[in-house]
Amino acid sequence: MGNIRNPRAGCALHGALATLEAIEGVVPIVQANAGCAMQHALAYRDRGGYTVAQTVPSSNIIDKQVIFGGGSRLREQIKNTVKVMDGRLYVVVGSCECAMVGDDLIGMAREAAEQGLQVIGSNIAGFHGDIHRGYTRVFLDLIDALPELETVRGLREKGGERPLVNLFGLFPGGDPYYKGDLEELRRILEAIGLRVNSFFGPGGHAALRTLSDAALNLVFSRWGETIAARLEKKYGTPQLIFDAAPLGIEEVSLFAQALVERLDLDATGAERFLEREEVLAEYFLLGAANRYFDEGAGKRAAIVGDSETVLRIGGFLSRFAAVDIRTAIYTDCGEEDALPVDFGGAAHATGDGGEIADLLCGSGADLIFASSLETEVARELGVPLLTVSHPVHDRMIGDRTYAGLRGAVALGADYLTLARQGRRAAAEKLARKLAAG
């Protein structure tokens, strides 16, 4: 993973754990030393899920198991976990040490499954990458390990049931607002006549068991593409890929129209829904027009986050709020990756906190849209910060969303609040300067 100063993301094991914890009915079992599970617990204690923080079962292996193998300790941990943790599915994941010494997590999970326990294994390890790759890899292992399910595609023709879609690419550890974002997408999709598997939240285990029933896999970031490709290969389910989740009435309209055409949905019902959304957009957003021209017009901004977050939020601010995005920093792109759009300013790829701070200092931005890790540099620059990317430590998120229509309203309100804070800070700075003579 290279030498990174003040990294904003954990390792692949942390990404896998954050993913599994957010799926209702799934209990992860960690084959690792105590430090791996504890670091994850401390880093993700505010994230919320069904199995979180210190409640995550861990084998807490010591030197003896690392040297001679931890199979017997894992066997014991699986049996104890099933006794005390109420789960529908148990997923064994491991640490770097276990991977290096060759602990057979898949074999141990299979042994437990042969005894009638709902246990599967994933050969994830921290050195496989960051949290994004952890999400992708553990989902691939879930797909491969779950039993072949009888597909029920075509139910719409048989019984009139609405088609099912799976959602991939928005996940804990990647999108800090994933709960609200996925629920907003669910609201839109159900309104145009679809059923939705978002996997995270209520009904998560049931969604896993029916993922092969989907008529279409919807992908909202580069991190869901491999998952959708695996499902297409295994079950023949087609996929529809977007660079980011829709934000704002224009993006929602294009999104809904694409699904109506792809799945032959009721166009009239979708049009009625979009008309109502447009009326609501005007009601909420046009009411803030005067304040925008008073305080929000002509702002220069810098945005930091993974590619989906930057494209969604940066794109909305650039297109519909006329914000000048001076610097866009993609934290999930490597040097070998082709960078997404740059909004007319400078685009960079780095997850290094020191480099990000230097880039922000040279951006000339009036506002910063980034993570809580950029709080210090924003304070030094004297510009306001809105935390839109991982990690977020300065606010409780709840069901807040920056997707769909509701997300546009929330972002518009937050943007104008940020602009007002910036204007006030600039006035105070000027007053202090004049007072100092």
Contents of the next structure:
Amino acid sequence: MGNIRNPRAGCALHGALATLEAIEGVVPIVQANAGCAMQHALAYRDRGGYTVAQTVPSSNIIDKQVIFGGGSRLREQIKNTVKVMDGRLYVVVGSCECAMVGDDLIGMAREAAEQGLQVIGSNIAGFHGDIHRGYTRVFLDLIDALPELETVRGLREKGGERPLVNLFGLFPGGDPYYKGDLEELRRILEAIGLRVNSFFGPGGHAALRTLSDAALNLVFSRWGETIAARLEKKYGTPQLIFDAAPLGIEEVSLFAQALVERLDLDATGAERFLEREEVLAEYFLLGAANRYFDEGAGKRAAIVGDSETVLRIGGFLSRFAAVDIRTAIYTDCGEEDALPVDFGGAAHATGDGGEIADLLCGSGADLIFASSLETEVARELGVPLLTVSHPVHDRMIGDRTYAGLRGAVALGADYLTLARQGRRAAAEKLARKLAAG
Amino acid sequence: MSEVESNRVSFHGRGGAGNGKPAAAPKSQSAGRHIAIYGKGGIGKSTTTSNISAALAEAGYKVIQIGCDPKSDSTNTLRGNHYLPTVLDSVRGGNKVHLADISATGFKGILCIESGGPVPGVGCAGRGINAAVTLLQELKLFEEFKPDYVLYDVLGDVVCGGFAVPIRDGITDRAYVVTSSDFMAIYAANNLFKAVNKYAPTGGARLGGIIGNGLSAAYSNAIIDDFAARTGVPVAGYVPRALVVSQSELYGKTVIEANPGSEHAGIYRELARHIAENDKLVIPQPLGVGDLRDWARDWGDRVFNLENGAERAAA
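Alongside the form predicted on its own that was just displayed, please also present the structure of the form predicted in complex with its partner chain.
Everything in the complex follows now, all chains and molecules, and the chain you saw is the first one.
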């Protein structure tokens, strides 16, 4: 069944735009009718955690360009965009109609590049899939096209310099907390002796230029696997694939250990860092144990989100807070995909809002970990909701993370806050019932 | 809690990350030499392509022939006219597509595939061909079969951007055009030259040459030679009209298979050898609409004079 009610992901073009806009220094140029870029801007403007450009250059093509080809309109758009938009790299992205009529975006971008402009093209079309595929495809196109513009060194920096790693699989539209999550992973990786390209955030353009220098590519979701495979084929860079970003001391230790072994890092330094972090986590959550036994123990929960989010957050909750995950709903899996983990409860694959609401109603959950689209059903059920998956409207995310070590402290604290809300809601419900006689 | 493999670490058991279907791999030039064969509808593209495939396979090469035409009859003579589900039929069915379901092994091990297309009058055939070829790449057809040659038999005229995709996006690096000496076939060839001329400078396929087909009149070769010279394109070979070609086709076979000792089998073998070895690829200089008409009129006069001269000489 398709995603009929409240589809939570836009099209592949939106995924490509969300990705490009989040890379500092990159300006997308859309070859499409006016609706495509407009829809993207309207859909993502209000969502927590996003970097959405206020201005999206778009060729706004009309019937004439569909019939005769949109080459000259795009040429004009590129020429004008570089005059008014300050970018270090311009990426022409396509759309359904220009893919149907065969507009040669790559060729047009090359023509601009020959004139000395920093322009590359991506033949993305909305119908290639949802935002996840948009992220993957646009990154593959960047990898293929960037060497035409930049001098790709292709040489591993050896000796005194710390090894570089690229991070793939956490991105806007997939993980709403991607900013905080990636920065937390960066903090851990730098502490154990690495340099990090996360692409999103400050230094994004520089990260693109050095992506071929990495000693290892780290992948945190299925959506980064093809990207790492392409880099392995092109530059021989090995890869390490995780089913989710690590969360909590146990996973982070395993994560660090895998990297120490792979890249021959200083094991003692990594251990010292982890010991200090563990002490800090205990310090932050001092007294949490009492509150947990009062209010947080023995809870049943339902979790909704991309596989990476569900595995990371569901796994942590079930292991460290002994939460009984009754229902896990994977929103980025198709019916033909094998579902990752059921946590001993029921696992489903759907992105349809109606179906998700029905599943949540039947889950018997005390707490819901899902997106803002589940606000209504959570309210109807009288069950508190923590928005962990895309889209998130109810909070400004800022640097909030649910990954790594600080993410474990944050999730632990938010879990206990949610449990208290749940207890209060249950008490109020009971009081109302008693008052009604 | 965790499982560690060589390059996979699973925090959550059951190898979660490996269960996902990877996103579509974009087009890349895979193993083997990828050749597109274009030409006006009905001019003999499929016959020519199949005979070239058969000759290459006979010479010991691993060959894939992909029919890029909604009619889906390109590879018929390579596999005894049996029904073969097309790539797009399988896509329409909505189930997971397996290579075994959409391919058949034909003469001398040639792997035959038909892209298929939408029902006439609906959908977009150009987009369909693009989607079919992308799917074949996702199925790792070229990595697994490891062909020496892949021949794409592409329908008719280049009527819109969609049909130019095989020569534009790096699917093939060379194209040949099949034409007779008739004006409309040459007009279609000239249109293909326009597309190649447009896309070749930015990485699109270049032209290997013209294949003259179904040539019967005394002046046919001269017309093709003249058109080739004016557009700066070499002629890869001439295939005269012959009964043996029609007869083999009626038997549901290529000439190479049905009449291996015939003169035409030799012609196709020579053509295949030329295409296999030729590395001289050009960017054609198509004639403008007015120039093409003037050129045709000029040939009209010459042909008229030739015929009349011949009649007068006979009288």
